[in-house]
Structures are given as C-alpha cells and as structure tokens.
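A single chain, nothing else alongside it, follows as structure tokens in the form predicted alone.
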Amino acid sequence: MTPRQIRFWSLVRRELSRFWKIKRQTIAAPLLEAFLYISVFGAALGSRIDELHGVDYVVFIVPGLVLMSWALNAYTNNASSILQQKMQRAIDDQLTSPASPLELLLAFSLGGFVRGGLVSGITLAVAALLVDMPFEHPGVLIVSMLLCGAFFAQLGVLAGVRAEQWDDISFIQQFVLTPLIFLGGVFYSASLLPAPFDVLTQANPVYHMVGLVRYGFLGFTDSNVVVSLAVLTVATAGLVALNLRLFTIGWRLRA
C-alpha cells in the first residue's frame, strides 16, 4: 500500500473502531428499536389493517424501517464524531496533516455509512426471520439503499461541521429528521390519505426514498422511480460538493 492509502485507511479504521467500541449503544440499541417497531406495529395494526396494496401490513412497513435504520445511524454517527473531535480540538491535527480534504471527508462519511448499513442489514435479517420478505427489484433496491445511506451520511457530516454544541445535532434529529421519516410513508401509504395530506406527504423528500426502497422490495411505490432516483443522486452529489468545500476552507473546523 502507498503512504496515501495507509493514511486514508487509518482514518477509516479510526471511525469504524469508534462506534464498534460501544456497539451495545450504536448497534444493539437501534436493532432493539427496529424489532419493537416490527413487533408492536405488526401486532397492533397488522391485525386491523391486514393488507396494503395486496401486501401484508408487516411486510409493507419493513422497507421503511430498514431505510430508517440506515438514515438515523448514518446521520448520528457522523454528526457526533465530527462535533466530538471539534470540541476536543483533535480535528486540528487532522486538518494540518498530509491528509487531503477529500480523504478526511470520505473517512468521516464512511464511518456513519458503514454503521448505518450494518444496522440496516441486521434489521432486514431479523425481519426476514419474522416475515417472508420479497426482493422484486434487487438492482433498484441496492442502488437506492446506497444512495440513501450516502445522503444521510453526508447530512450527518454537514450537521457536525455546523454544530457548536450537542443540542444542535439533537435538534435536527428530533425536530427535522424524525418527523420527516415518520411522515414519509414508513407506516402507511400516501394514496390512502385524504387531500391535502396526500400532496403534503409527496412534498416530503423521505417519502420518495421510502418509495424507492419499497419498490425494490415489493415492486410497489406511490412515486416515480426514475425521477426519485435522479433527484436523490443530484441531492447526494450536491451535499458531497458542499461538504468538500467546507473541509477545504475549514469552515467552523479550524480554531
């Protein structure tokens, strides 16, 4: 390996080891939460709703829960990692090291991306033990999940860069991300909502992400797959470009 490769993978290993050292908090707790969602919603609502669009209700909500696991874990990991290193001024050494802004951005991004993907994958494995999960369009599913994971990983990086205290990260998660996810069609179909709530739901970006993942699993979605993929790709690329610029100039990173 070249010195540059060694430097980059050292940064990545640091980010991975950070969440793995406290895996009961970063891995086990989100898995328990997802299991409770499947059990409680499946038992409480599944017996009443039975099916949505010809699919068992429990199966219908699993794609959204898988996406939610990746989204929240990718965001939380990256935002907290960057803010912690800012508060400890450990990031100063990294900014003055030979590592390029792109290497630093990718290393921070991969930490949350891998954590989110790990929790999401185990969530799916647990769900598959409880219900029979179809995989109608695996290509769309893989691309959609990777893009969604990258989007929320970059969003976490952006939140960590601009945050000055822990409340800044919690505020975005509790008052922005969580409402968007819960109102994004994870537990229901937008086509069942009366006007104007159906239109308002379609204005939610998470609704289109859930639609993509649900289409990959079930072959059903309320949204246009091609348009949703295009918008998600552009949005993710835009966040990468913005974060790279912030790392290059050291905005809110340098003392």
Second form
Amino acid sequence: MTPRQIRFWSLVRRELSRFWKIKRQTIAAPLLEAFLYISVFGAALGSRIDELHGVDYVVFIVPGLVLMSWALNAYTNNASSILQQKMQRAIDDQLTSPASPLELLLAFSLGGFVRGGLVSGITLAVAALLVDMPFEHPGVLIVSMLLCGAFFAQLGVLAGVRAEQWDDISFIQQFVLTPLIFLGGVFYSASLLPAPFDVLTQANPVYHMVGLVRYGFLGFTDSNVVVSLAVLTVATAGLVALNLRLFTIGWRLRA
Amino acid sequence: MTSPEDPTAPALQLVDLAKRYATGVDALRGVSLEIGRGEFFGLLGPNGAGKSTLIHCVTGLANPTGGTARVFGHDAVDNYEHARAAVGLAPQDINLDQFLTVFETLDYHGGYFGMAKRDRHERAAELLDAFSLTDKRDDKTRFLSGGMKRRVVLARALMHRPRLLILDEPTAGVDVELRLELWHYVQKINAEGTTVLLTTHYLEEAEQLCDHIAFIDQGAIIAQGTPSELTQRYAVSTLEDAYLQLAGRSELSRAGLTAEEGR
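Can you swap the form predicted alone for the form predicted in complex with its partner chain?
Now the complete complex, all chains and molecules, led by this one.
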C-alpha cells in the first residue's frame, strides 16, 4: 500500500474498531430491537392484519425495518464518534495528520455506513430465514439501500461536527429522525392514510426511501421510483458537498 | 501535491502570522520567527500570550487569519500535507482516545502518517521502551495515571519520526523521573538532527536546553536570542530574571527571595 492508502485505511480502521469494540451496544442491541419489531408488529399483531398489497403484513414491514436499521445506526455511530473525539480532543490526532478533508470525511462516514450495513444485513438475513422474502428488483434495492446508508452516514457526520454536547445529537434523533422514520410508512402503506396526510407524507424524505426499498423487495411502491431515486441521489450528494466544505474550512473542528 | 523541498528552508518560518478568533480576540498580532534546522528553540511567555495558538496555526488546529507559516519550506495552509507530515505535536492538554490501548494509540498515529505496519510495530516497541510503557502496552489509556498518559502523548508525537518536534508545556505536572527521561531522549534526537520547538514555564529548563529563545506576550514576539544574549542584553544572571524584566516584574526575582530568606 502507498503511504496515502495506509493513512486512509488507518482512519477507516479507527472508526470500524470503535463500534466493534462495543459491539454489544452497537450491533447486538439494534439487532434485538429489529427482531422485537418483527415479533411484535409482524408475528403477533400481523396475524390480525389483512394482507397489504398482496403480501403478509410481516413481509410488508421488513423492508422498512431493514432501512430503519441502516439509517439509525449510520447516523448515531458517526454523530457519537465525532462528538466523543471532539470532546476528548482526541480528534486533533487525525486533524494534525496529513489527511485531506475528503479523506477525513470519508473515513468518518464509513464507520456508521458499515455498522448500519452490518445490522441491516443481519436483520434481513434472519428475516429471510423466518419469512419468505421476495427480491423483485435487486438492482433498485441495492442502489437504494446504499444511497440511504450514505445519506444517513453523512447526516450523522454533520450532526457530530455541529454538536457541542450529547443533547444536540439525541435531540435530532428523537425529535427529527424517529418521527420522520415512523411517519415515513415503515409500518403502514401511505395509501391507507386519510387526506391530507396521504399527500403531506410525500414531503417526508424517508417516505421516498421506504418506497424505494419496498419496491426493491416487493415490486410495489406508493411513490415514483425514478423521482425518489433522483431526489435521494441529489440529497446525498448535497450533504457530501456540505460536509466536505465544513471539513475544508474546519467548521467546529479547527479554531 | 508534490513539491520539491528547498534544502535551505528553515524548519519553521513565520512571517507576520496573525490569528483573530471569531470572538474578536487577537491571539497573534503579526508574529515573525525563524527556527533553523536542528535547533532547540524555546518559546516562552505567560499564560494566554499566544504560544498554543502559534502552535495550532502551524499544525492545522487553527486557521491563521493573516501571514504565513512554513514548515521546511512547505506552507502550513496551502501545502498542509507536506507541512504536517514533518511535524510531531505533543499538546499541552492530554488528548488521548479513551477507547484505545497504549499500543493502538501509537499504531493508529503511525498509520495516519503513512507508516507501514512492520515499521509501526518496531517504532512503537522502541518508544514504549524509551518511555517505560512496555508493561502498559495493552492497557486502555483511560486507566492510566496522569504521568503515564503524558508519556503516551509524548511517545505518540515521536511515533512518525517528525523532523520538527513541538512540545507544548510537556513537563507541566510531571514527576522528576519522566522530566529527565524526556529531556535525555529529546536531547538525543535533537543531536541526531530533529528540530525542537518547546514551550515551557520552567525557565531554567529552557535555559539549559535551548539554543534560541523567543519571548512572546500578547500575541507578539517581544525579544529573542540565545539564552546568553538575552541575559547580557538585560544585564541579569538568569533567563528568568530577563523574563521578569521584560514582564516588568523584576521585584519577583529569586535573588531578592534568597536574600530576604537569608536574613
């Protein structure tokens, strides 16, 4: 490896080892949470709910749960890692290294991206063992999941850089992300919503993400796949550009 | 971003370096300074004089608002990759990652500076030995005593064999043993060619170790020279007395203290 490759891999390795060292909290706990959702909403309550768009309720909610796992883990991992290192000023070790703003941004992003992908992947693998999961459009599914993971990984980086205390991170998670995810149609179909909520929900970006992932699995969506993919791509690229700018000027990282 | 290095460029060259924080505080007011290759340079001044800000501008932890800082000819802002690669920083405040072990701290740092795995392991073992940390190798840094943490910070700064070593008050609150271990080690690598920039409040240490001294106050260099030049210029016998004279506090001289005690 060239010195630059060693540098980048070391930055990434640092972020991966952080969550791996506390995997009970960062991997096992979110997996348990996902299975509780599947058990309660799918197996227990699902038997009382009619099929939605031709599939069992439990099958209907798995795509949303898989997405939610990636989204929340990518966000919390990156936000927490950056804030923690800022508070200890341990981040100065990376900031005084020859690493470029892009290298730093990508490394900090990849920690949560990989953790989210891991939790999401295991959730899906186990769900696929328990219920018969269709994979109607694997191409759309893979692209959508990667884009959603990247979007929330970037959002986590932004929150971590901006945060000055733990409350700043949990506020966004509890009061912004969780409502958007729950109201984004993870557990229901938007077509069941009464007016005007069936239209209002379209302003929720997570609605489009759930729609894409559900389309990838089930071949059905309430939203327009092309528009949703385009919006998600632009939003993710916008966040990358914003974060890169913040790392370049050192906003809340360098004095 | 490859630029050939000027072999005659000084280790550190500051020209009118200025830093105004967002709060409006002028921490550096046009500092010009030159540290030759292989020098042991002392930057002395009271708390809040601008020493750490100057160091932060050189290492990328602060963005200068005016002037330039060059490390071995590489601009610290425009050519930060080469400038930072040449610098090792032991900051004033201990800033270790509590999740990492002592060895991991050194290993990651070496990685950030592009060192290959084998080189990292050999260098880490060498530094663990030099700073009496070998038996703490696999301890998490959060469980170390204050003195041990300070050793790790110093070893980390040296990990990538920097050509310019910056020690920001490295001996504050440190026991005699570590202090002497550090000075022996730093004198050795200085003799081997490493340039050292030291800030300290222990003026006798600076007088003993440094080839050149600069006094900084309120963000400006107020005097500089060799220790003997400074003592001669102010007609005093110690660097501390020269410093006190510059600070307008000659009445605090130890000479007076000893005389009064002797009565």
